[in-house]
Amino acid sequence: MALELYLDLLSQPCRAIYIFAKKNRIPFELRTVELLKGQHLSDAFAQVNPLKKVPALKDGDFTLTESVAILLYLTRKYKVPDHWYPQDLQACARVDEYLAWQHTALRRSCLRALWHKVMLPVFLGEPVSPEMLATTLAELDVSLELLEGKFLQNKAFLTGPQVSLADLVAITELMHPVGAGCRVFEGRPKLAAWRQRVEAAVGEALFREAHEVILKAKDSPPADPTIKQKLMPGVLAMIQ
């Protein structure tokens, strides 16, 4: 039975998994779960992931959730180049370090930037105060400084001379605020050059394909009131 990936490319961890699988020619069947239609909240999807979140993976009778767990599963099951998740103890530890940090730091600030700047006011019709937006964007700036100062430093990639899972997870996060119209790379030449290297490493055409949805997020039509009512509790919990 073919590997199945339940994804929505609006989601940053879904984009990371999609790019990784495509780049490494891992055969899979894409099962699209449209978040903005509330499909992840359906009883049918709950049979795949009781947490009602994407991404999710099915490999025969085996089901796996959580994006980092899925990425690591794919690196271990398939013969992918070592640089993605190195065998070397310390090189691997550097990737692990970034993956452990990003959950509550860069991911949170990128997610909040997208929702406070675009998705809440445009898609859900919920106003966001200038003060709240300013606080969110200031938090994003702090995370970007840490990304550059602690992780990238003067290296070609976040954990060394070659692209790794850390870079893939990071760049897909950063495209969230980019999709909201934030000039994330402006005035940050090191990060801008790093972005170009990551895009080149995964392939520019694949990168564009994976980010087509998020780059159109600000053009999302207003949500149907029924959908809005269904989505609001989860959205508010997500961006706390």
The other form holds:
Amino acid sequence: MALELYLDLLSQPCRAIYIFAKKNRIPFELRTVELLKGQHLSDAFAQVNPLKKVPALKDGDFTLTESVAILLYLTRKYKVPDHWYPQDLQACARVDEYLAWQHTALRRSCLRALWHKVMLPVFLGEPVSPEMLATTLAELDVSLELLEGKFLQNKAFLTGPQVSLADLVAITELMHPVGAGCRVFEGRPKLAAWRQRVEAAVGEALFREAHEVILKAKDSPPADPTIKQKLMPGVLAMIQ
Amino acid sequence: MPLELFLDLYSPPCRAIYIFARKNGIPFEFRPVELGRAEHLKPEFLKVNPLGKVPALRDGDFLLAESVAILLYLSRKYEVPDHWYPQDLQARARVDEYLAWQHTALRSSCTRAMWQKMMFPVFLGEQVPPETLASTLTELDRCLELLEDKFLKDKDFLAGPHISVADLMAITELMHPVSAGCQVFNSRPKLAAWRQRVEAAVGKELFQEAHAVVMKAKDLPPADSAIKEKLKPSVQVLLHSFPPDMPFVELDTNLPAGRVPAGLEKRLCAATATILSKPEDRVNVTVRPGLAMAVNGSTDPCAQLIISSIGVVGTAEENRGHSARFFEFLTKEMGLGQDRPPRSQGRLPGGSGSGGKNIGLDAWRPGF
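What would the structure be for the form predicted together with its partner chain, rather than the form predicted alone?
Full assembly next; the chain just shown is listed first.
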């Protein structure tokens, strides 16, 4: 049985894995799990991942969750070019440092920006107060400043002169608030230039393909009440 | 210049790194950074880690933050025994999986539990609302279940037959609520047995030494106001319960709108808050009259109540208790008869990931 990747390109970590696998020509079967239809909550998917989250990987009998773990597994198994996760001790540590930091920093603020600005009001019909939205966007600003000031600085890519897993994870995160209509790159020429470099390194066609879904998120038709009720608790836990 | 580790043993990831370095005989200079004196916010330390957090590492010119990154750096540089971060592809993936998951799961609930139960009241002199603490402890419970059921299962250690950095990160996290008096291991024999194994693998003396400071945290003198001011902004976020308690209540009925008492939704809000012990301003109610409904094959007047809430403890008995009280409320409000007691469904969909628990009340008929 071929490698299976359970993904929904609505999700930032899923996009990173999708781009990584395609860019490195890793053969896989795409198993789409549509989050907005609640497919991640089905009994069938629970067989794959009892935590009911995407992304998930299935390689024969071996099942793996957590996007960072999946990216590292693919990196090692398919022996991708060194720059993605360098052998060099310090270069590797820089990638690890970013991958650890982002869980509670950029990931969190990008997720909240999308849901507070667009998905809660438009898709779930739950208004978000202007104060809440303002706080969320301010937090996003702080994360963006750290991204530029601590990680990117004056380098071409986040952790060195070449694109790595860190850049993939970061760029796909940032496309979340972009999908919500936030002007993440405007007024941030350093970040905008870095984005161009990452897109070029990945390939513009692949980048566009991976981001089609998120860029249409704000046009999602409102969820029907049954779906809304199903999704609500999980959404609230996710964006806390 | 030798390797420097900037640590405060109050912090769980610092303990993990301390134990790891000592156990593997890695030579280092211990640079204490006292969190309780806000030393992590001082300019000298910010030069080492601009994120203002411990742990941090300095190896000559090389500065590194983030405990996971530091553990992996040390593993590789000092070529420690394989079991800490195994070469085997799948075994390593299991360690990576745990190290990724814990950031937003165990780490979060252990920190909140310890701070809300102990540090806020004792050290900062701030009372924490009982509902907040209760909610946090429920979330901690949920994480402990996941730790046992998804990660540990029937293995000796989290990622396989031998101890790894995953176990170190986990055990030092769990000692946080233990230091606050939470009974983490008492009713969980599997976890308790795993703890014994980890302590034995690490060495009891080293384990105790690493935890001496946090186990005395409850005896800390209260912080002075200068320190409080400095620390408050960064610890304020730990006051929130996680996840938020927002019960969603939906009442579907085939009674037309005119037959549903005016203001029912507001009173149902208040009743829900009382029955589930949640703040009323977090309760969400939708009343849908005039629906086409058939219950048990009959289209007689009926109503169906569905409640979703994170943090409502979903034992069958508690659900029955809640159901009975909701039934009582609705019977009074809607003039429902009691020709048949409601069956509460107590269904628990959504597993651990979504965290939602449904108490589905079955429909019943009004007595007119």
